[in-house]
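Next comes just one chain, in structure tokens: the form predicted alone.
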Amino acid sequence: MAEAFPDIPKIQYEGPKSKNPLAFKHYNADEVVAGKKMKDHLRFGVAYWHAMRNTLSDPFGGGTAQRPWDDGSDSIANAQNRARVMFEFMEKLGVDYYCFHDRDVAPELNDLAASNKALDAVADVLLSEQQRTGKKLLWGTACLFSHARYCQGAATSPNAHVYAYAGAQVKKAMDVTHRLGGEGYTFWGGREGYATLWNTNQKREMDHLAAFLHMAVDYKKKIGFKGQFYIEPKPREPSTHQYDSDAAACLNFLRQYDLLEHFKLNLETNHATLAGHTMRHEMQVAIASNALGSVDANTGDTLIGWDTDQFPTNFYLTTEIMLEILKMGGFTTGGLNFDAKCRRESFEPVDLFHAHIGGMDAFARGLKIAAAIIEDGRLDGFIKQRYSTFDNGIGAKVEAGGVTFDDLEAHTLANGEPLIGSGRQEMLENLINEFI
């Protein structure tokens, strides 16, 4: 097969004084920062969905994304030459993961059976890729929201055919993830919600979804697939309300129906700024719970109210994000998943490069400056002395439980009005500005 990208070479690190805007500026991936290499911190995956098939559209125009080596046919063999693309762009950019849904890698076909073949078809493809590259699988999932079958939910469908037919369609993708070798698998509720209330049954609606994810436990144990199973948090659109809306009503519903045990947490930084919060809200939530599992790397645009899935170049966004995965210890599974798009006056396919270079190094540069934050101690230092009562007396007491009202009474009588100290929110600000 012909190349598809033959005018770009393998990308290489050429340090920040480089002007070549195919090279990385901060991403050296076998530089060691705080004790690992950067590609081990960062664990990289490219999205199959938007790197290969994003036709760039938007709400208002039709794509414009130019992708020569795609006939636009729903045939086995583009999809099968897709795949080969895909990996092609994966060593040329230096990347060692992917994630895919699967009506991405394989066409839908006119019955669940056809379409059953043609992903095993295409995963033929990929797991012989694999094989030739050493490229790995972070994860996978089914696509259970573009279909007009779904269009009023899949796992909380009103209808039990459709419900059957979604259960389905996540039995083969399991299959096939665990064919890979995935590291991983997402249920993300792209349609798992309502848009109102008249003509939902919100609790039954709840109560199938969790019998849906008990049978995914079940079948994963009994296919014998090890991989991390996630749920990926969004609030909202193209719902009005997503029961997955963000990472504490997770984490309260995985609580809720017993399945806590068997899913962590695919946070990703779009959705948290439709929810209302910040990517580090979201990701300190889930820490608090041993539930953060891996995370899509993107951003959203402040000043529209969608989902514009763009490519992380903030570096306060990516020093926030490395800082609490740093803390937490690094990634024990998942990784740093770019599902994130080119804007769609940027069209050429070198501009799939730069946009992956931009996140790339924007994730290093903050890989490293969270490290020099740690290193350097005056934050945490801040932060110990200031939750400093509670390491002693009765602050100490209430850690340790069996504190009664009584108790703080009693304190409060005997030591009068409490001294308290500034949060010093400024002064903060500007040592983190030291950094960037």
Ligand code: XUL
Contents of the next structure:
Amino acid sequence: MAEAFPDIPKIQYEGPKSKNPLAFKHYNADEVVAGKKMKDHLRFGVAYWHAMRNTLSDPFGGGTAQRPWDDGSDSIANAQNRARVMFEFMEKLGVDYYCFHDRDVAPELNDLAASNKALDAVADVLLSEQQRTGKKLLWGTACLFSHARYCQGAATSPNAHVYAYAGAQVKKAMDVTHRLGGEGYTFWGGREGYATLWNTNQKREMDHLAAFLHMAVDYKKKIGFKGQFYIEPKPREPSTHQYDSDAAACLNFLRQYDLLEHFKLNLETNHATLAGHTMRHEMQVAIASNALGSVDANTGDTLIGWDTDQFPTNFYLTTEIMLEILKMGGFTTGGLNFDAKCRRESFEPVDLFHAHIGGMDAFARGLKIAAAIIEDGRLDGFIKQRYSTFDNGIGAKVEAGGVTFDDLEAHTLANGEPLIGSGRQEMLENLINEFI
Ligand code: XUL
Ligand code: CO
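Based on the form predicted alone presented above, generate the structure block for the form predicted together with this ligand.
Next comes the full complex, this chain leading.
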């Protein structure tokens, strides 16, 4: 096969002084930071649906992307060729993982049996390319949101036959993920929510979704798939409201339906923004329940109200994300999947490289900065000190449990007005800037 990117060499680390747009300035895969190689901290993934399938359309115009290797057809041969291009891309970029949707790697054909066959034929190529290159599958998923049958939901459709179709599709996507040695499987409830409550029975839909996820858990056991299940929160878009609206809503849902032990969260920065949260907030909520699994690394635009899926370039953002990852002890099955696309104006193949290089460098910088902040210790020291009244006396008793309102009243009558310290927000913001 002719190369898809003949003019692009393997991207090398050239250091911060390099002016080469096709070189890493900060990401040096084998360099050890905080006791581990950068590549093992960051576990980057390329998102197949964006890198290979996004035509770069927007609500006002069609796709602009130039992808000379793609003949634009729905043929299996074209899908197989694209899979080979994906691996050439990952090899040149030096990324070890990828993530895919079933309908993005292979075409959806006239019926389920034909679509499954097409998926198997593309999976054959994915498997042989994995074996050739040593690249791995971070997670797979099923696209339960593009086809017209899912316009009113998949596992929350009011129609049981649509629900059954969705289950059949997930069963196959899990089989393929398992066959490819996937380290995880993601459920993004693309249309699991509602457009209007006038036609919706929320309780029934949530019960159906929970039953669906329990079936997935059972099927996972049946086939011996050991990968981690993830739920990906997002508050709205395409639905008016999505049931997995943010980390807290997902965790509540999982707890309510006895699913929490089987799922972790795949958190996406742009989805956090749409939910009115910061990514760091979402990460801390998930980590507090031991449920942060993986990250869809992208960013939104605060001036645009939809999911713009931009590449992350902001060092403050990547520092915050890496601080949380380091403090949780690192990823186990998860990684940083670039669920991000080039802008509509950036339509050339080389733009795919610039975009990923920028995201990888931004995270490499974020990792180094976060490691330095932790090593410095002042930030953690301040927070520890801020809560130190809970380390002894009445505070320690509260944390140990068993304190009553009567005890709190007796303490207050004896001690009078508390002395409190400044929150020092500005000092801490300055401290962070020392490192960035
Ligand atoms: C959609 C989104 C998805 C999931 C996988 O907003 O982020 O691409 O990551 O289905
Ligand atoms: Co995503």
